[in-house]
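First comes one chain, alone, set out as C-alpha cells in the form predicted alone.
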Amino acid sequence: MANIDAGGLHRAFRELYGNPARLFSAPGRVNLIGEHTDYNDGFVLPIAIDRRTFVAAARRNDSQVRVHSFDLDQEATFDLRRRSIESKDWLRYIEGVARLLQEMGFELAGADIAISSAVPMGAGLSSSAALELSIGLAFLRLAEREVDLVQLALASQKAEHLYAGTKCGIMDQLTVAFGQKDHALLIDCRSLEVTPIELNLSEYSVVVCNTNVKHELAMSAYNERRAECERGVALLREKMPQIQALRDVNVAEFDEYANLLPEPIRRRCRHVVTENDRTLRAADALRKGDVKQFGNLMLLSHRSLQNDYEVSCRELDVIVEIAMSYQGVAGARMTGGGFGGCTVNLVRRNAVVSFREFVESAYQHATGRQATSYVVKADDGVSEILDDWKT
C-alpha cells in the first residue's frame, strides 16, 4: 500500500484504527545548488518538491503513541511519559521529534499514526526531513498548540542530531517547511532568512535521476567533512581572526590565506568557499532567467563535490556525464550528502522523455544498475490537509 494518497490513507487509518483521523503532509527537497554548505553558516538554492509523506493522526486519551507505517509493513509504539528513548530505526525519527516539541514546554496527547511517502528513502531528496515535519505538525496540532515553523524546523534538526547521529544542517528542515509553489528558495543558513525566489527555467523542466545506490561510508563521511570545515576555521582564523565559519570567507580571501591549510582540509574548505559564491551567482541567474549560466554553476558545483570535497560515487559520476552529453541538458549535478542518491538535471521540456531514457538505458549499460528518473515541481512546505482529500 506504499505510495497511497491522502485520502486513500485516511481510508486505511479507519480500517487499520477503526476512528477517522486528521492528515498532514510533509514535501521532500531537491537542492538545486548549495551542497555541504548548510553546516557551514552558508547558502543554498532547494526546492521543496511535489513528492509528498502523508501522516494520518487522531489524539488518544491516554500517552501512548502507535505508529503504522505501510511503506515499511511495520508498527511500533511508545510513551510520551518515558524519557529516555529507546526506538530504533525509523521510528526514532518520530519519537525525537516528539521528545524534542516536550523539551520546548509543549505538552504533547498520545496519538495513532499511519504513515505513507512518496519521498523515496535514502536518495538524497529528505525524506527524513518530511517525516519529522510532518510527524511534528501533527503532534502539535493535535494537542491544539502552534508552533513557529522555524521553531519546528529547529527541532526537527535537533532531532535528527540526537536521535538519527546525523549532524545535519537546517537546509532540508526549512526548505521542508517554507516550501512555495512553483518557487526556489535562496537561504541564509545563518539568519535563516527564506527568500523565495520564481523558478524562472523558460523551457526546461527539473528531472531528478536516482542512481538507487547508497553507499554505507555515507554517514560517516558527512561527519568527517563537517569536523574538516570546522578545523579549516581554526586554522584560517590565525589570519582572519573574525570568522566564525567558512561562509565567512570569499574566495580571493581563500585564495590568499590557502597555504594555511593541510590537505585534504584545503580542498574541503576550497569547495565550501566556492559554492557558496557559486549559489549566489545562481540565485541571480535564475532572477533572470539565465538557464545557461544557471546550468554552468551546477556543473561546476558537481565538479567541486567530486574533486574538493570527494563525496560523489561512480554512479553520480556517471549519471552526470550522461545527461551532460544529451543535448538539451542545461546542467546536471549530484544533489543530497552524497556517495549514491539523486542528481538533479535541467532538461528542455520536449526533450523530458527522449532524456529519461536515454539515461537509464545508458546507465544500466555502464553500471549494470537500474536508475529511476522523475519530473519534479517546486511544491508547497509542511501544512495540515483539510477537505480537498475528502473529494
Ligand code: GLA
Given for the second form:
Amino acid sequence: MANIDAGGLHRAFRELYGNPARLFSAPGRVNLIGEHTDYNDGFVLPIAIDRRTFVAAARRNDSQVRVHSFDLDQEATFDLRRRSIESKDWLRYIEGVARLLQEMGFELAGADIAISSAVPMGAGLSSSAALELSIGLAFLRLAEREVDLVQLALASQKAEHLYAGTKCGIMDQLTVAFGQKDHALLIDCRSLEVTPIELNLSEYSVVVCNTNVKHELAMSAYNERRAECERGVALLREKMPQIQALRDVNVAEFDEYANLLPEPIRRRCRHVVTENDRTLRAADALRKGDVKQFGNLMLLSHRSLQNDYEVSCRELDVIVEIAMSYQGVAGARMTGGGFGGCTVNLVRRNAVVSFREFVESAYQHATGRQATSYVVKADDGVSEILDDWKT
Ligand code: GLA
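What would the structure be for the form predicted in complex with the named molecule, rather than the form predicted alone?
Then the entire complex follows, led off by the chain already shown.
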C-alpha cells in the first residue's frame, strides 16, 4: 500500500484507528551541487523534491505513541515517558525526534500515527530527514506548540547523530524544512541562512538516476571523511590560525599551504575547498540561467568526489559516464553521501524519455543491475496539509 496520497492516507488512518487525523507532509531532497561541504561550514545548493512523505497523526490522552508504516507494513509503539530509546530501525528516527523535542523543553502528547512515503528509502534522497521533519512537525502541532523550523531541523539532525550513527551535516534537514517550489536553495551551513534561487534551467529537467546499490561502507566512511577534514583544519591552522573550518580557506590559500597536509588529507581538503567555490559559481550560473556552465560544474564536482574525496563507487561512476555520453545532457554527478544511491542529471526536456531508457538499459548492460530514474521538480518544504484531502 506504499505511495498513497494524502486523502488515501487519511482514509487508511480512519480504518486503522477509527478517528480522523491531521495530515503533514515533507519532501525528499536532491542536492544539485555542494557535496560534503555542509559539515565543513560551507555552501550547498539542493532542491526539495516532489516526492514526499505523508504523516497522519491524532492526539491521544496518554503518553503512548502508536505508529503504523504502510510502506513497511509494520506497526510499533513507544512511550514518551520512557527515558531511553530502545527502538530499532525506522522507529529510531521517530522516537529520536520526539525525545529531542522533549529535551528542548516541548511537552508532547501521545499520538496515533500512520506514515506513507514516496521518497525511496536508502537511496540518498533524504527519506530519513523527510520522516524526521514531518513527524517533528506533527508532534509539535498536536501539542499546540509554535514551530521554529530551524530548531526542528537541528533537533532532527541531532536525532541522526545520536540514534542513527551518522554525524551528518545540516543540509538535508534544512532543505526539507525550507524547500520552495520551483527554487533551489543556496544554504550557508555556517549561518544557516537559506537563499532561494529560481530554478531557471530553461529547456532542461532534473532527472535522478538511482543505482539501486548501497555499499556497507557508507556510514563509517562518512564519519571518517568528517574526521579527515577536522584533521586538515588543525594542520592548516599552523599557517592560518584564524580558520575555524575548511569554509574559511579559499582555493588560492589552499594551493599555497597544501604541502602542510599529508595524503589523503590533502585531497580530502582540496575537494571541500574547491567544492565550495564550485557551489557559489553554480549559484551564479543559475541566477544567469547559464545551464551549460552549471552542468560543467556538476561534472567537475563528480570528478572531485570520485578522485579526491573518494566517496563515489563503480556503479555511480558508470551511470555518470553513461549519462554524459548522451546528447542533451548538460551535467551529471553523484548526489548525497555517496557509496551508492543516486545521481542527479540535467537533461534536455524533449530527450528525457529516451534518456531514461538509454541509461537504464546501458547501466543494466554494464553492471547487470536495474537502475530506476525519476524526473523531479523543486517543491515546498515540510507543512501541515490543511485542505484538499478530506475525501
Ligand atoms: C549526507 C548527509 C548530509 C551531507 C551529504 C553530503 O546526505 O546527511 O549532511 O553531508 O551526505 O553532502
